[in-house]
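Here we start with a single chain on its own, the form predicted on its own, put down as structure tokens.
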Amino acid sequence: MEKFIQFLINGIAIGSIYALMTVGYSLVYSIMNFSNFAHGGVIMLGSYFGFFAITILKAPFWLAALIAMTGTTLLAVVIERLAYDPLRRRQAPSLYYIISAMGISIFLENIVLATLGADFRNYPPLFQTSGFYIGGISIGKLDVLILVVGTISLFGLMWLIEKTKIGLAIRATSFNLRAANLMGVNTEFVIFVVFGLGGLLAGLAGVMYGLRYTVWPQMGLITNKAFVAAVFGGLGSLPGAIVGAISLGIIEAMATGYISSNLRDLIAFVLLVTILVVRPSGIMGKATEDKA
């Protein structure tokens, strides 16, 4: 039983990071009906921003996270303005957005490879490796930090969406962008805010992932799992994205502990295929025309 609880805690911790990644996908999809695969590149750069802020600027953790989040917020907004806004104005099909997003992802990855190289970089040990022990269960201080920061960030986002005027505008736009525009909602500003929020959380996710694991140019590929989590929970559903991400983290932890770490990724993508076959809308997803 102690072993099960240990794996459960580890799974919730990594699932919290996945959740920070996943909500960026879900927010953009809820508004624009396409999967923003460039989000992985933004997360990767957020991890690098945090790493260099700590190692070169000697910034404390909170300042490094703030620098990373600021950088990725600006990057996400710039990507939207340069790559997606022209397509939206021409009313291009969703396929064009996906191709553009994939191109941006490859561009960001290769820019980092060309300038910084392919070396793996490890964050300095900012937190003691020792943790807390409850019976035979070990809870690492970094896991506690990830859980606390992830929980606060995600609840803050949910509060913003559910309790504020801009949140109401986001929900209205996600239901029907054209109708919201006709009703006086500034949909251009809503899209700007959505990409900014996605970029903000991408920076935080990048720093957290770098702290727990490592940083490398191809780490944006790890966000494929965030896409799996978004589909599992239901594309376009913010609560579904969070539930899907936490569930995926737990499934991976259990697979690593009870089966094999080599099969962890295989299980994740088998899960994706299964969900697409059995329930394409995901656990909490809704039909496209009713996804708000």
Second form
Amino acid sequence: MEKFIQFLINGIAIGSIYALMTVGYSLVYSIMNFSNFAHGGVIMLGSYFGFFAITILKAPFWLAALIAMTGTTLLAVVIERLAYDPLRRRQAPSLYYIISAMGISIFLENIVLATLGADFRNYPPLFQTSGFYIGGISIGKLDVLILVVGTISLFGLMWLIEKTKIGLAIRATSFNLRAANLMGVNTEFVIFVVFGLGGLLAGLAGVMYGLRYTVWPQMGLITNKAFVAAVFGGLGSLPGAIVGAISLGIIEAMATGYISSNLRDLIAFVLLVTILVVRPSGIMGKATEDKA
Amino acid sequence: MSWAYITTVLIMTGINLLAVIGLSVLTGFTGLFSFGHAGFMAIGAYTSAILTVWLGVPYYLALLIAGLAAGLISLVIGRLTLKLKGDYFIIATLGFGESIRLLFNWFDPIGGSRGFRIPSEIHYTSLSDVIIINLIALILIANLINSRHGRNFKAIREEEMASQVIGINIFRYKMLSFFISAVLVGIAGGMLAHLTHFLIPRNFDMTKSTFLTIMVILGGLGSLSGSVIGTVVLTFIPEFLRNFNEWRYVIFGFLVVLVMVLRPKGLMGGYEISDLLRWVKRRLVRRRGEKNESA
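Same protein, different form: I have the form predicted on its own, so give me the form predicted in complex with its partner chain.
Time for the whole complex; same chain goes first.
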């Protein structure tokens, strides 16, 4: 039982990092209807920004996170301007967005490989691995931090979407971009905000992932997990993205703990495939309408 | 550059070409995008390697069985996923592709993540193998896409709903297209296995699938000759950029975005080389006509 709770806490911690990645991806999907495969590259760079802020600038955690988040927000917005905006002007089908996103992902990954090399880099141990002991269960300080920061950010995002004017605009645009535009919503600005928000959370996720694990140029591939989580929860649904990500984190932690860490990724993908086959709209998504 | 090196690059180009021809049927002509075909490549590669190494099956037969094995798996996957739309289908193929790779990675009797070595006495894929197989594939596929079935593929690509209305069995044709692409990609995998003589699941990841799809797109969707040109250009350019080694994929990624932004139809934009020749001929004839009139 103690073991189970231990795994559960680990799972929720990693799940909340996945959640930060997934919401950025899901937000973009809900507005633009395409899978932003460049998101992984942005997270990876966020992790590097944080790493260099801590090692070179000797920044404390909050400052490093701030630097990384500023960097990734700018990056996400610039990517939107350079790679997606021209496509939108031409009303290109979503396929072209996906390929463009893939191109950016290749570009970002390899520019880091070319300039910084393929080495794995470890963040300096900002937080002692020893943590709190409650009964027989140890909770690392880092996990607590991840949980707290993750929860605050996700609730902040939910508040923004549900309670503010720009949130209303985002919801309207995700419901129907054209109609929202006709009703006077500045959809250009909404898209800008959505990419900015995605970038912001990507930076945070990158730093926390780096702190807990390590940083390397191909780490963008872990965003595949974000796609799995998004589909699991229901593509385009924000609460679904969060629930999907946390569940995925827990499932992975259980698989690692009880079965084998080799099978962790396999289980994630088998889960993805099963969900897609059995219930494509995910656990909280709206039923998919035929847009073909 | 030595001759042996150039030959290897040519063989590599041919292998990519076969895979891209296969994917072109699915993506260029039926309008379905897959980010999981590296999985079929892995199935073909491992099947052929096991056949030649453990059972002593001849090279060509092993390739054929490898293609059929990939095709068989594709029928199962297709049955499960081809009813999904748009991004859901793409993510599903991604999921299957990665699952296949992770299964090979986990399965120890064939090396697992340490890889599977083919002994050197077994046939190496030669340039002539590549040329023969590609020619056969090109002729078959060119005939297919100009046949009734090919027109049905294109109809589905252009208007799925309308094709259904005029009586095309969409699901069956999507399955057929998926099957053909998987068979060719599987054979390409078998040839790759016998070129490198060393198989490692890591080489069949999502990036590989993406590269195949990008080659189809850069060449031009719905153009077989475009796919050929796209593959040749994209396999050769990185080789020329070898001096910049690490920078070549940076340029590659940049190029992909550039093409999407500036010329999303790809190099050939849905036209075939034969269309181009016909156009040139027509221009020449017209010019001659103008000359005659003025004379």
